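One chain follows as structure tokens, the form predicted alone.
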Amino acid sequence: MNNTTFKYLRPISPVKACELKDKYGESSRFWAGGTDLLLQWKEDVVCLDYCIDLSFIPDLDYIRKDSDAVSIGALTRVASIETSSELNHSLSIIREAAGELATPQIRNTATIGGNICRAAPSADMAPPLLVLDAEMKFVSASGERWVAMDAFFLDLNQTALEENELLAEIKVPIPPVETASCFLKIGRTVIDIAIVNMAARMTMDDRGILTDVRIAFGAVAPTPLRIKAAEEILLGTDVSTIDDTLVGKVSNKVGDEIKPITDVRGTAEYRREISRVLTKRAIENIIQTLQGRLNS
């Protein structure tokens, strides 16, 4: 059993929690926004002697652009995500998966990093920062650095980050303009956490080719994952040519490379059947939005 008590520290920079993370090591945790460790803690499935609560750290809470990237803070709260109007165009699937994102009670605690580094498989915010190409500002007592979304999930419930270490930021590339997104979720209720959700995004060049196609998946392996095998499918294809036939090729090879399993959310063939659904439904509705920007 834990301790039906844990020691609180309020650190008032990301270098001094880092700090106190190097003095306290495993015996403590970060708390952002609490949502899910609060919950493990009770039910005993981690230890959480020390508290290292990030959530007065400033520095840490902003979504800002510039030219060419858009940065969002980890203790960013997905409510603000949810609303903000830095995130527009085809960015706009970052927002679009913070308004899916459990109940509104919860999105006004819960932060992106929170989400992104409980590593559960079915994270919502998982599937927009892998198919827009999100880089991760990893911060430790000793310095920085930076690790891409894409090689940041490492198995269930584990990524990248070292135990000294807490993410900072997030970096989102602009996508160039002719690009189109969709993020598509399925749960037992609007306010449930994902049976599978997913992302794609594709840009086209002014001849209408694909020159970019990412595809990615929530709640269907042990991580969050892209789908590369359909991605280069697509890959190349000029937009007006994309026909049923196609999207069924496409749709197919997600559901033979994903690796879902039973639970009581769904078992794992309907998870498959799902994911090729949404696979179809995400490229209609891309290739509809490009065909109608290469035809005005």
Second form
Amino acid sequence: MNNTTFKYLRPISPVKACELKDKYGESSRFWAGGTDLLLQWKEDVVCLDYCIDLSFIPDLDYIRKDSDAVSIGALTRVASIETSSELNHSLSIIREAAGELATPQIRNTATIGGNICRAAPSADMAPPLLVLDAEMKFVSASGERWVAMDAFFLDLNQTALEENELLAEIKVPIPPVETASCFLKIGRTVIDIAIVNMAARMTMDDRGILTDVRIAFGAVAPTPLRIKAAEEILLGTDVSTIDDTLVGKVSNKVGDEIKPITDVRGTAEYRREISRVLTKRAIENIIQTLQGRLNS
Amino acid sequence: MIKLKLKVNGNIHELEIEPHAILADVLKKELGLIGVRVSCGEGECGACTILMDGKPVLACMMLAMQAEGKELLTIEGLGTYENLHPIQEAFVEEHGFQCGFCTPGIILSTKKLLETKPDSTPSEIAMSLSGHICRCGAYPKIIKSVQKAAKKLEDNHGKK
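Would you generate the structure of this protein in the form predicted in complex with the partner chain, following the form predicted alone above?
Expanding to the full complex; the earlier chain stays at the top.
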């Protein structure tokens, strides 16, 4: 591969963008913020003959809240998410993850859709969206469909998006009031790609029984993923009875389920150990919040 | 080649560029704005930071075409040698640099920070400048410079 140049296309609506994708297929790529794609193109990691620049589509840059969900346009800048007052309570982990993604300058350019669609194992926006049961809206020239975030990542750098589809919106349901959540990231520096990132979210009923448990990790497998076997251990338990033994059991399960690799940022062993520690921290943080609510 | 209309430091430029041309290269090579520094070229160092619609972005990490219709500000548009901007004065007075290579970007990020949160604490200043690397290690003096700039801007504002 040897990239020299490409044709530049500038659609002004999602449908127009999809029509161009239909026309040029695999020789074209959607270009959102471009902070990652530009590097990949310069380094000949990706090849494209046609750059479909999405920067001039105004319709996909929004954060809207209604009674049961917050909807985020796929072209919303990470910096806009970081400062959005709509993302509060248990949705604030989306804001926290945005605030820890790369540098302020990158956050002013990069989009949430780009971070997700790139499908890097370490994508900071992925764990919060996984634990909050986000729904992804795909559009194409012929229509639209919805895909659960849990079914979005297929493999390293591969998503459920078909060649002719564009991610248009991420819809995050607002969880019940008795919910607490947590986002944690370990990086070499505040601006670096995650060595491990994770999010957890738990919902309890009025007696303190956990009715919903989500634990998701990034940078420890080919894709960001939920650790369902660990979630199941906690599901149905009473928040007032969760002790160190149970927390230890959950964190060991996380350690067993993940498949970390060794790279420049950390060894597989280190990632496994950190994942156990983060699981403990997240559960303790969430349980403390939920217990406080139960007692108030 | 492709046509591009770019608004930089208040001036509109009509250019013909390669479609894949990177914004930093166009600003430096086509417009001669050498205050846009390119060091790593891969979004790590922050030397190429400019303001786009008032927000710091990396000119090395985007296509020039993506900047069409936006208001761009480089260090050349902030102050002149004879008439420095108060932030520039503060960096000179507090020695907020050694070699100066990273300084244009840091000053532009500072502009945005002080517009958003003029009373930033040293740790908030450090976080907001986390996308800038100073290889001379002038960080403590950079933070002092930003604090002095905040004071200067506040004093100026009081005079109006």
